[in-house]
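Coming up is one lone chain in structure tokens, specifically the form predicted alone.
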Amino acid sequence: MARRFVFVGGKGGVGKTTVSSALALGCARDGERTLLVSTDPAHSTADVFDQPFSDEPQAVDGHEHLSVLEIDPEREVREHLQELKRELGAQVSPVMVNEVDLQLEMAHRTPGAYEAALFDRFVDVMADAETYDRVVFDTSPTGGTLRLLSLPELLEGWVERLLEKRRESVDLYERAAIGGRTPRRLLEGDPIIDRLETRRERFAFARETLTESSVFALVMNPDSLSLRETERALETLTESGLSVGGVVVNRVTPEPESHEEGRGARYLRERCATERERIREARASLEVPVVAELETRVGEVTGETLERVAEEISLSALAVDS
């Protein structure tokens, strides 16, 4: 089954955005119609490809068949605050209206709530996505990235729970009201179940779509916190049921010639030897392969450097069509 979506996550400073964006970039190559979608809030897609985008898709200049969407996670929040707000404003007396914007005021600074808020926009846009061929997450830093993921689950079993809990406090209220009489089937319209059972059937979707239509592209630098990172984050994907295509190896220092000797040289023969042990205990330990091995760049990663990226990652080896 192919795998139209693909996450590309790692610990925060790996390089997920050059990734994202070569991966992205190589799709469009191969003539599939492609979005790439960036969270980042310094919006580094713009600097990748010199040119600003927006929360609407925008065709990237210079590049047939690929398009760039840029969300703004804390927008998100605050669209999600009030979206909530309206809705429940709609559903409890006037005296509640205040106690109600409170409490979401609250809840909106919790941690989760971030995350929320972004799984929200994330599902819309798997949605809304049959326009394009492969759609490319430039994801968050791992740890909100393995929450954000492991909502769909979770908010799945809790929204059945909350509704089992208002057919019943419906059920006791008409019950009540009406006494012995033809129950009126207050439950018919009601519009906190609808509600309910709107935001279940989004959970059943996304989780789906990640199980069956996703897949997680890792990537990683050459050193031990940044292969422990990506060990911990392969054992949470795997036990969630989702894909891990395989690991990038970003920002591997070139080897110095042969002839060059000095300080300088011997500094980067010592860190070459270290970087290139750890990518064979990456090889070793992670039951993914290690797609490709991405080689530190003197400049930014733009125009043609970027396209010379997107030669070196392989997307049939992340596994995106089976």
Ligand SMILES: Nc1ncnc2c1ncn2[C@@H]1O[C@H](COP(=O)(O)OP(=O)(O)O)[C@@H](O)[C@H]1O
The other form holds:
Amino acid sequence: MARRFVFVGGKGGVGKTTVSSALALGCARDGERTLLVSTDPAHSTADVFDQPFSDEPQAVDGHEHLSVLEIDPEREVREHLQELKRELGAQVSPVMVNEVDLQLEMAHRTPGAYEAALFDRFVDVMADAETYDRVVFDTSPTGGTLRLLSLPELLEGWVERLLEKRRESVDLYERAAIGGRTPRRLLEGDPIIDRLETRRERFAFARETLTESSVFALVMNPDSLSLRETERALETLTESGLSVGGVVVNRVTPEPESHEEGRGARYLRERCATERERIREARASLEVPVVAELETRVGEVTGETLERVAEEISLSALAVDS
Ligand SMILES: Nc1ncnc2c1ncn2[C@@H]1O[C@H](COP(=O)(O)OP(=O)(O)O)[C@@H](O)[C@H]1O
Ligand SMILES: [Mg+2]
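Please give the corresponding structure for the form predicted together with this ligand, as opposed to the form predicted alone shown earlier.
Shown next: the complete complex, the earlier chain at its head.
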């Protein structure tokens, strides 16, 4: 099971929550201990399984091997900021505390902060997932997710530079110190260096896990806009060295029977023809396979409908073990 972590990407509303729920359900059905991680602020996973979830993994009623963890991104951002303030506050001199707080507040108002906090939580989940055979992430919309995924590399370089600076200044301090101190000792016990090393290892772990043990599935709808979006997402993921296993086309209009006539049937037939053309285009232009085509259901995709959908998507089609 080389690729235990599955990330389901795509624009808001295309069906990520539906597809990730179905995928997770399918894995659990196959006997894999599965964790579904929901990041949807609307808590739609709770609607899918008709059960409230929380910030702790919770078993899904009526489904063996399946648990759900609900992450509230807003809360993550808040807690992330508090933790950073606490840690840095303990490490800088009192006169610097306000300045550090101000800098952090500002950094947290930038668009990347939301993704950074969420990403940090993903890393926690991945590092702490040994009790699961499979972890399925229902990620936030494409743009944010992609920014988030390029973060470890950026941050690693940043941490590396900070470490270098810190080493230099500690070194200077040591050389300036009068008396017979062992120079290495100061550098080794330095709390800021320790902290930065920990961060760097964490990002290295995250990147390795994302490139070696994760697979991405992109959800799209059979229309031009969604296809273009998927092409862009695929390109960015691939450029980042991430493995995209395939595309799930969701919300395909069911074809009327050939004997059906009338305005409704004509409308559906035309609509189906357009969608078929988009799917054909997707199969031709995308460098990864279309692994499933899911019809638009009459009602919400929950209960038995979700189980039918789960049977239509197979994880093995995503080449998760290659
Ligand atoms: N194949 C489908 N048939 C019927 N309804 C669907 C289907 N896929 C998604 N939906 C509905 O569309 C809405 C958006 O889907 P959702 O999975 O929540 O999208 P996302 O997580 O990408 O925002 C939900 O109400 C969901 O029940
Ligand atoms: Mg969703």
